[in-house]
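Just one chain is shown here, as structure tokens, and it is the form predicted on its own.
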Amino acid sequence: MERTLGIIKPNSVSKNHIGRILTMGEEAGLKLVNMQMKTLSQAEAGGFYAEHKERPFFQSLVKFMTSGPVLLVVWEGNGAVEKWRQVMGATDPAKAAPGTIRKLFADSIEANSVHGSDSVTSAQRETAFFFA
């Protein structure tokens, strides 16, 4: 069994898409094993996205991720990382496949509704960042 981190971002929380997004994950065969709703601090958002610190979008990403509550989730299942990434769709909602979370709910490439770990290694690190 594999685990991966998902984050339902502030725009999806404020638009009441949580239930639909969680249902999409469950319908893909993932099991929700932990979740927590919280508003990220600047330090938490900056620390979580530290790998992007030198990129031009870093400050606006941190501002967006601290703009309201997020739902942090841990999914479990066979191939959980890849399954969740397929359900999410491409980072750029304009390039996301029909029926994916980002195609349905994203506002922009930055406000793209959800986050998902990009590898098993990242999933372990990211899950540990929020869930001790």
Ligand code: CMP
Second form
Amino acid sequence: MERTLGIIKPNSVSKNHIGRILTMGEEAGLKLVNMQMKTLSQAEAGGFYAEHKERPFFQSLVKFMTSGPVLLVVWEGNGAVEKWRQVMGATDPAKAAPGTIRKLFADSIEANSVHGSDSVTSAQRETAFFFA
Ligand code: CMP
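Show the same protein again, this time as the form predicted together with the named molecule rather than the form predicted on its own.
Time for the whole complex; same chain goes first.
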């Protein structure tokens, strides 16, 4: 059994896409085991995305992620990290496969609807970051 962190980003929350996104996770066989709606502080968003600190999009990403409430979710299941990554699709919606969350709901590579941990190791760090 594996757990992974998902974030439904501010653009998806404001456009009422939460229900459809959660349904897509559930239909892929993932079990929702924890969730919290929250407006992230600059420190939280910056700390969460610390690995991207030197990237040119970092400031803009923090601004976007603090622009409104997000839904933090913990998914559980066999191979949950990879399963959620498959449901989300590629980071860049232009490259995301048809039928994936990002293909359906992303507005841009930054406002790409959802986040998901990229490995079991980061899933552990990211889950603990928000759900101590
Ligand atoms: P996420 O999966 O949450 O991980 C890092 C985030 O940075 C990513 O989704 C996007 O929201 C954002 N991001 C990644 N690459 C770019 C880029 N080239 N330009 C703007 N934002 C990006």
